[in-house]
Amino acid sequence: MTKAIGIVSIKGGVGKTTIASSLAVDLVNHYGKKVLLVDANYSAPNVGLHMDIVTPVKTIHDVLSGKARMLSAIHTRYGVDVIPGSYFFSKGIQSMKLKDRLASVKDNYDFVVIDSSPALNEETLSAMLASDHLFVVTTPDYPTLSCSLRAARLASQRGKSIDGIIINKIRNPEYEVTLDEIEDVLELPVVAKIPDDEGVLKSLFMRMPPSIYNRKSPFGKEINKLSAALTNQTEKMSWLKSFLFGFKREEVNRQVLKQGFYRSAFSS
């Protein structure tokens, strides 16, 4: 059964699109899944640049304005089917029809990854409503955490639950909000802790998602662990380290996430 995964944030600069594109590529290239990546950031689309699709012929804007079918807007890069956005499209789209338009192709995939707008608006809502599962991306600072709380509340108001929090760009924990504090404030589990990684800048310059540019980088390893949970696979970890120091909170949360993902799929 296809799982539509929305990657959301109510603040720009947290690495949401980097995570969405990297997750899509990792699911395909390391777990053999068929994945569609959709740019639902209609005002400022960037998925195409992350996936080396600089001049798309048809885009999600054409689809949502009634000028093209979903199939004609699909471009393939790094094994992923991608529906990018238009950098020059101004207006006339019906963003709330995203879920209906996706229905025509959704069953062709194991996963649909949706990159949303970094704003509390109709664009973000359209991505949330089109998703079966939601993950909020935040950085470990108080301003971004307050925005993440707003995203969680919007989802709740619309009857959508959030499966987990992805903490990105961890630099100096001494001056950052802790995992415990984030979980206490948002009342949601943290499922990935991604350190700030210089390799991400290099991969973006190459227009290549970090998870395929360098799978063994700190960023790539953490994305791969999340992919393992989403695909019901065993996460690679050091059992000696786990034995000596115990499991990290995010590792336990990913196991709970995996069980919930596949329990709900089986029951449906």
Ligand SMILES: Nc1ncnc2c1ncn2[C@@H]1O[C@H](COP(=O)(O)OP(=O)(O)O)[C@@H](O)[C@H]1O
Contents of the next structure:
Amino acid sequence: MTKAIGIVSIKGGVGKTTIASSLAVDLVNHYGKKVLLVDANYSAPNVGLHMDIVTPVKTIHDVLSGKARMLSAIHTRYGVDVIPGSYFFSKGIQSMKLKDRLASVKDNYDFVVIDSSPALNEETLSAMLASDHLFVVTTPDYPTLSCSLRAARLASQRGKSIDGIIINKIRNPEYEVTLDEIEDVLELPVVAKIPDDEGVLKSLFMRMPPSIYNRKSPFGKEINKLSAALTNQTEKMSWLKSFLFGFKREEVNRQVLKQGFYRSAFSS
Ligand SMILES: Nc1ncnc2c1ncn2[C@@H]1O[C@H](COP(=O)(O)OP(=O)(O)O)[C@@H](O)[C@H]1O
Ligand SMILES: [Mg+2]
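Other form of same protein, the form predicted in complex with the named molecule, not the form predicted alone:
Once more the chain from above appears, this time first in line as the rest of the complex follows.
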């Protein structure tokens, strides 16, 4: 059964688009899944720039304004089917139709990955409501954490639960909010801890998501572990390290995530 995964946060620049596009290419290229990546950041779309689709012909804006069908807006790049946004959009799109429009193509895929807007408005809501599973991206600082809390509240007000937190751009843990604090404040499990990685800037420059530009980079490795959980696979880990130091909290959380994901698939 198709799983629609929303990558959300009520803050720009935390890494939503980088994570959404990397996850999509990783699920296709390393786990053999069929994936649709959708740009639901209608006011400032940039999935196309991450996926090397610079001049899209038809876009999500055409779909949501009734000018095009979903199938005609699909551009295939790096093995992923992508519905990009328009850089020159006009007003008049019906963002809340996203879920309904996705329904026409969703069954063709194992995963639909939805990138979203940082605005606390209908744009983010449309992505949340079109998703079966939500991940909030946060950076380890208090201002962003407070925005993550708002995202979690918005989701729960709309009856959507969040499957996990992705901490991105971890730079200097001495001056950053810890995993424990983040889990305590948000009351949600952290399922990935991604370091600040200079290679990400290089990959963006090449318009190639980090997971294929350099799969073994710190960013690529962490996304790969998340993909393993999402596809019910065993993640690569050093057994010697686990034996000596025990499992990291995010590793345990990913095991729990995997069980939840696949249990719900059987029960639905
Ligand atoms: N882990 C990371 N390390 C270094 N740079 C990153 C990382 N994640 C994202 N970036 C960079 O941060 C910027 C914002 O990322 P982006 O994915 O566009 O954020 P958002 O979609 O949340 O606005 C981009 O320049 C991207 O390359
Ligand atoms: Mg973005």
